[in-house]
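The form predicted on its own is given below as one chain in structure tokens.
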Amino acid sequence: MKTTSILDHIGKTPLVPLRALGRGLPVPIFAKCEHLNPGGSVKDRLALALVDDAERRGLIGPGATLVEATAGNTGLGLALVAAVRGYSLVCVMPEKMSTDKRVALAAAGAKVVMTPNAAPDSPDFFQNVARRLADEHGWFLTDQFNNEANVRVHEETTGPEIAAQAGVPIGAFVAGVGTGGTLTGVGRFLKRSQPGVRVVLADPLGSGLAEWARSGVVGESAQYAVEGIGTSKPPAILDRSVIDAVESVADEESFAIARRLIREEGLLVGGSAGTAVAAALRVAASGRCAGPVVALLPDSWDRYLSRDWLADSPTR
């Protein structure tokens, strides 16, 4: 393969069996290792797709400044793209997110703007701040929460990769939702190509998204510690019709499973991977799947090393 930059190595991540955590279940569980993308997360795919789309449509040119509201991972993906393509980058991030992410973004050359942990209807909500900065400064808002290029990249790459790597019909696909692009794009591809597959939302307990997926009405929200997934405002690009079931997972279970993925499977992942795998374990144990369950691991542990759930993990 001819390689022109690190961006050529985004995607084509491994699909690996969870032999320890999946032992004794009726069907196998596989993990789609998106934490092994160059920037350490599934959002590398999205970041490249957003910039490619904007360049094709003539919306950005040399020296442009990109701005995005991010929990950290899309920002790091955009930092890779900006470095290679010659753009400046501003990332707007809620203060809930880890110090590790802030440090990483600054080290990668992004300007980081922190916001309070505000509700979606507040002017201080990170997405509203990013949009306002774009308007005030003439920066280009990559707009991951509303951009159909987000869905398209997963429908055209992540979904087909999973199907080809599994080699057999998939029983269920399980993932959390940040922007909704991954679950929607992969879900659409799998439902079109593999009738009978179930698409399952893994949502943090405390997120209002789970009830919305079930009933169409956003549920009550409460605080939770898992980063990057769950919301009280369903993303515009999230297609509720692809979701067949929801599993709500408490922080404690998410972090316990994430630690097991690290120590028993050698998968160096973050807390939201624990959420997805905890949900996948339930789905696999239910007896409702005729084929393997695939859980998506969104990001790497390196952005959580200062968090208590990882930094203060008990030794065995």
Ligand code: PMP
The other form holds:
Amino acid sequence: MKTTSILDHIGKTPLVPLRALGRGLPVPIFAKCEHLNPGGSVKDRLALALVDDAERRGLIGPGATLVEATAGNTGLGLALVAAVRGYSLVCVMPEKMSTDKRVALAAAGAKVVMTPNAAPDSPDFFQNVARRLADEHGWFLTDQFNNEANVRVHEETTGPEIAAQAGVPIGAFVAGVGTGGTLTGVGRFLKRSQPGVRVVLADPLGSGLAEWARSGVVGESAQYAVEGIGTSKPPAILDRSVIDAVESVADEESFAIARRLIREEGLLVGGSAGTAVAAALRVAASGRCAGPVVALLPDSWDRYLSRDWLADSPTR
Ligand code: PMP
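Now show the form predicted together with the ligand, given that the preceding structure was the form predicted on its own.
Below, the chain from earlier opens the complete complex, with every other chain and molecule after it.
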């Protein structure tokens, strides 16, 4: 047997057509099932890439402590990698994120530091706290928001997988942005290999990113409940030039679509998958796509089971 660890099973996730949600649309919608990674999210790819890159560059050695600012998923990915490779892990997470994620991270062996839901210029902002802890303790900041290895892994794996699995030229690729690694990496690969493809940012209503993508100036921000995507601080690695269009999606629509993905498609996903698919449905319905629309499903429902949008979802 060639397999050496669970880390060999990161990536190569399925691409499946949305037969129920996509019914009657002029082009098919395909879902890239990143929730089926071993750690339950797209962030497994990034976690492995960040650690591989740091090892290759000699920045970390046996017994090192990794620290990361995370909405939860990168932390879980890093917890898997840390377990297999023998590192310690500290995760800095804003209060907004679900209790399920906090419990999961601690259960997976990470030390979890919670921060208030502070603005990016505050010293309490989770990314600033992670950087400060790294400096103070000599821990290695994996730095998903600034590390080009984040973009590279999607350019070299997620993008090529989608193109090969679709088998026909793609009309549009739709994803949300947390760090921007997925959208930038997949977007760059597809644009290089499929000149007609449109790259669409799916952004939660309330995020200032949509306006930034359109005009270069960050828009007004307001509270929203979808986790892991949208921001008022455009991440350094997000390449604005790959974005052709933006769709803003309200919380209620994101959660309604996520529930439909669960119940009608058997795709056990979180809220940001609802955001991406809600946007993909609009893009497909616009009649402007020559090929299928691909939406990326970032994470699994298991980290939201106590959230109202799942726990209180009405029975059929
Ligand atoms: N959805 C969820 C639930 C996430 O946690 C993240 C990453 N924070 C994303 C989507 C966005 O992925 P990326 O960081 O590659 O932009």
